[in-house]
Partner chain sequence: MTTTAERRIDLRMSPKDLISVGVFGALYLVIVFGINMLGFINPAVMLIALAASIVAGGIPFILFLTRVRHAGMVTVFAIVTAGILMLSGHPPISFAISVVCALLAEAIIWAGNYRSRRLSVLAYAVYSAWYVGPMMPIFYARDDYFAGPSMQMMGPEYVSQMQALLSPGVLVLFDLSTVVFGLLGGLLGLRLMRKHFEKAGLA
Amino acid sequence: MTTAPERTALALLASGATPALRLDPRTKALLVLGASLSVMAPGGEPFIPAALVLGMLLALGEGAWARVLVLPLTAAAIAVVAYLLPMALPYPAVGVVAAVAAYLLRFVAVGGIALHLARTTPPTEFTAALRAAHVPRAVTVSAAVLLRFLPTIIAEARAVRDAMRLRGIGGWGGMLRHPVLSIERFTVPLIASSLRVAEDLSAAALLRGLGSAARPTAMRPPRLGAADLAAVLVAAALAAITVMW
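Would you output the structure of this chain only, in the form predicted together with its partner chain?
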């Protein structure tokens, strides 16, 4: 039972994190998967504009103004390479680049929606949503650990890369000259230092009951609300317009 001031504090915390649009992580994941299934399927090319519009709307709701502009501009630039470049230079080698660009265009269309999921969902909320969606424990716990370690390992990778650069090794020049050696120099220190950090973090996580049979409660339990309904309806409308067109 929470008291009234506690509840308002929680509400403030919940509203303060992101300004306008707050979707349930399950809805965000559903939007990504729905877009991916339609755009990436054979014959999914017509869905690209709808996915881009959805990505822009989500960016608007999130207040990510830069992405509202960058997303369509990136898509347009890739579309030029995919469809106009082969007309200017009709060689098969250029054609392969254009075909890859046509695929990249689909990737960007889905990626715009995926960015919304990644930018607005903290790992804890995401794992709470996975639990609420009845994903098996083996998957939720390892996904939680993965998401927890990713930033740590990225930081370690940056440190290793900086150290390599300081000694004048690495970069793509080094990769071309000594591929195996540069792989070794990058991965071995990264793995060694990450595993050392992992040991400590996993001991702490086990002590806090990670992977225990009891179902953990969430600070912000995933709830489906009006915003989720609206988002799904907008996505459905965009898909319907695409099909009718």
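Structure of the form predicted alone, please, following the form predicted together with its partner chain?
What comes next is one chain alone, with no partners or other molecules.
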């Protein structure tokens, strides 16, 4: 079982091509951490546009053209609900929805950067990079499991949804007519699949030496390069522009 970043890496190796932007996993983690601290902190709303621009630039470097368009459009739609809708409809219920949308906007801004990390970093490279940065093993193992488990569960959820559609019991119509039955038909196979995937991933991790006292050797040792320096400078410039604006 391979993840999307691993399939992308295998495809690139097979074709002999190289991605337009290849950052060290430590740089990607630093960008995600910096964006999270600045955007999620109290009074961090001014940093949302900078985080969105950084997420779009990373998507451009990755060649994820759909994300380049979807990310700003999604943020714009949520911003309309968060800031313009309460001005047009000054009701308490609308205010609650606007407050939720304001927090959701922050997650979207950080999510664009985090998605680049998840889509372009195989768990093995991410683990090797954190190990090279002398990050404690408890953090390294947890982050690697999260990076490996979430994409697999999302793929399993899509498979369950497609199976429901083939049987004619999926979609918004079925959800509205039979909400409890639809949730049951979706969650029960997803939970069973998640348990099976967890066992498979645990076995694969043990075979790869996860938790071993010996220090594993990385086939591709992490190295910082000019692209990493450029990415950090761009992120610092966006933050400086936001502060000085």
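Residue numbers count along the first chain shown, from 1. Take the two forms, superpose them, and find the largest set of C-alpha atoms that agree within 1.5 Å; that set is the rigid core. The structure displayed is predicted, hence computed values, not measured ones.
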Using a rigid core superposition, assess whether residue 185 undergoes a CA shift of 2 Å or more between the two forms. yes
With both forms fit on the core, is the shift of the CA atom of residue 194 between the two forms 2 Å or larger? yes
Aligned on the rigid core, do the two forms place the Cα of residue 66 2 Å or more apart, comparing between the two forms? no
